[in-house]
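First, one chain by itself in structure tokens, the form predicted on its own.
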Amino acid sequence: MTQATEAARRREPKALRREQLINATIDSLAKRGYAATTLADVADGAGLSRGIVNFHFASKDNLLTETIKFLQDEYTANWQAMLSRAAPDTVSQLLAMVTADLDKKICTPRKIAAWFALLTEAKTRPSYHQLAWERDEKYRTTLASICRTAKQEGGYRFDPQSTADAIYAMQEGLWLRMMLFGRSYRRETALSVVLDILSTIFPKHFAADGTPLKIHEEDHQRR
């Protein structure tokens, strides 16, 4: 690098400084995964000197502490907006919720491999666990209250709670999928797993080729 490019770089916004030391971090973490990602990795991913580096983030564990963050402040913000602009009705808040997971915006291989990556640590750095647990919670417990209203009008007979893990743990397992098998696995053949398994749990809500059905309000009150 330039002395004179050094020097533009260190001229751009601090913030934007560090979310581009972040994806260089999600790029790092893909590639070579967490033992080998280093600091001067991620430096020269973005770009810019190491010294810039140490300057935003002290250290590698603080990085990868706030390369967490902004994986999951991205993960909460795209299902909350997908959600708020999903019609009221029961069948478009489930698609929205479980569909999210899909959306191209986090659902890319090099961010999937991130996750996988930092989450394989979460097990011996409790930093890691709460933020990755903050993640989850968030989601399971919107999904929870989801597939309860769900129950209410479809007179099911399973627990909310413990449907809404399934399907959490269902996505993670799709995730994975994606992982091991890169672009082979597309996202269109997730898509049908999941619209698989809502009519399966949900079949007065979708049809048996994941199609949205409308439950009429006078079948509703009668339960």
The other form holds:
There are 2 protein chains.
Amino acid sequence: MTQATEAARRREPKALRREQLINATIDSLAKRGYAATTLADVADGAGLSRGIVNFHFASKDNLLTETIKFLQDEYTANWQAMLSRAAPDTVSQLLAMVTADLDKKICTPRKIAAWFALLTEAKTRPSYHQLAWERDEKYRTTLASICRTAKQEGGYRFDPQSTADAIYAMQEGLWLRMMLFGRSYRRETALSVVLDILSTIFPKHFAADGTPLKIHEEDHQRR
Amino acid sequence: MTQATEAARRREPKALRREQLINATIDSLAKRGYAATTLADVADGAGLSRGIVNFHFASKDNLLTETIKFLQDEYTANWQAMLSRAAPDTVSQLLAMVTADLDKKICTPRKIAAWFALLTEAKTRPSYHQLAWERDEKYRTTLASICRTAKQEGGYRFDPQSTADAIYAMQEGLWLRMMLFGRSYRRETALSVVLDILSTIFPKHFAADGTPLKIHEEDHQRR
DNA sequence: CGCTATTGAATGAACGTTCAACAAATTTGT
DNA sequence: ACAAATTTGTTGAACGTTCATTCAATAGCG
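Having displayed the form predicted on its own, please output the structure of the form predicted together with a further copy of the same chain.
What follows is the entire complex, opening with the chain shown before.
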């Protein structure tokens, strides 16, 4: 590296270097898996020297905790933003939730792989477990409340919490499929599966061909 | 250990000792996770000495491959047996498939945890990947064919393959939930979520209260 | 010059694998 | 029938490697 770029690199603020290392961590998790990810891999991936991670993150454990926190923050911020930007009708809200989960920004092979690599270890790591639980709870309760509204609007018989659980579980299952069989199972495939099942579960909210319908409430009250 | 029991232990055939070590591996994977599972853990768990695994399995890698193979064989054999024992009507077949997935024998905390621990590493290990793919394909195509029959019987509009994918993904998602939040999310909870969503997806096959109905061949046309 | 970021070599712990020694079981020879 | 020889299963110590962490030395910055 030339001295000019070396100087420029050195001037980067701390937060940027941390993010750079977190990204190298995600890369390594996706490429090599949890067990085979070493600090040397991460440092090499970031183009930096061996001791650098312990300087910025104190320990490998902490680096991984910060990585899962990064992924979880990005995930939650993304669906919450998409939800608030969506139209207020039930179908739009529902679609916002499920397309956020499969959003191009979130749902990349490397991020999915890294997420599962960390999540699987969450069982034995309290700090990961806590983060997984938070992600879960927020999304799940929001989805359940949308299902409750939809039930009133469509006069459905299902139990809203149970249906929300089923939809959420299905999405996590599709993530798993994408992680394992990403070559044949992509975002677009998963999205069409989700849309199909939604139009089956909420038939009054979708046309026969699956087109979303906005339901107007003459005799229903919202939220 | 007394000499008598020591002698008895030594007489156990090779296959039994292998299964004993595989079980200790599942225990360790569930308790400590993939990364922290060592051969010393496995040997200690089985109450045997350090070098024993390399004698029976040649390498750690091979032990783990045999473990995932063991779990996958048990899983597949279980649902195929339950399916063949079930009544021939569509609802019974469908229920056999989904209850097999959540069967008490298969769906234990330790087996779920071990399965995910190994599966997550499958991305980077061709031999695991192959096994995961096999498990997937068999179950998925069987489920799709049942959905196809149900569609004819109930005059549903859904795409059978897509619906089967959604159901299967949901089940894997519920496994993930059980792994992560096993204290609050158990087999019984997951099962009720599955049954709820099935009666939503196949309304003609279930009564309003969710009771399964056997459909007879008169209803075959419509829409 | 003090301060902060970075480097890379040194350290020590953990782990998979190997192997010589031993013990039990089984086969062979007489 | 029984001892010797051989095979099979098991042990635990030794070995070499890998890895996270530490730290003294260094370089850029204001």
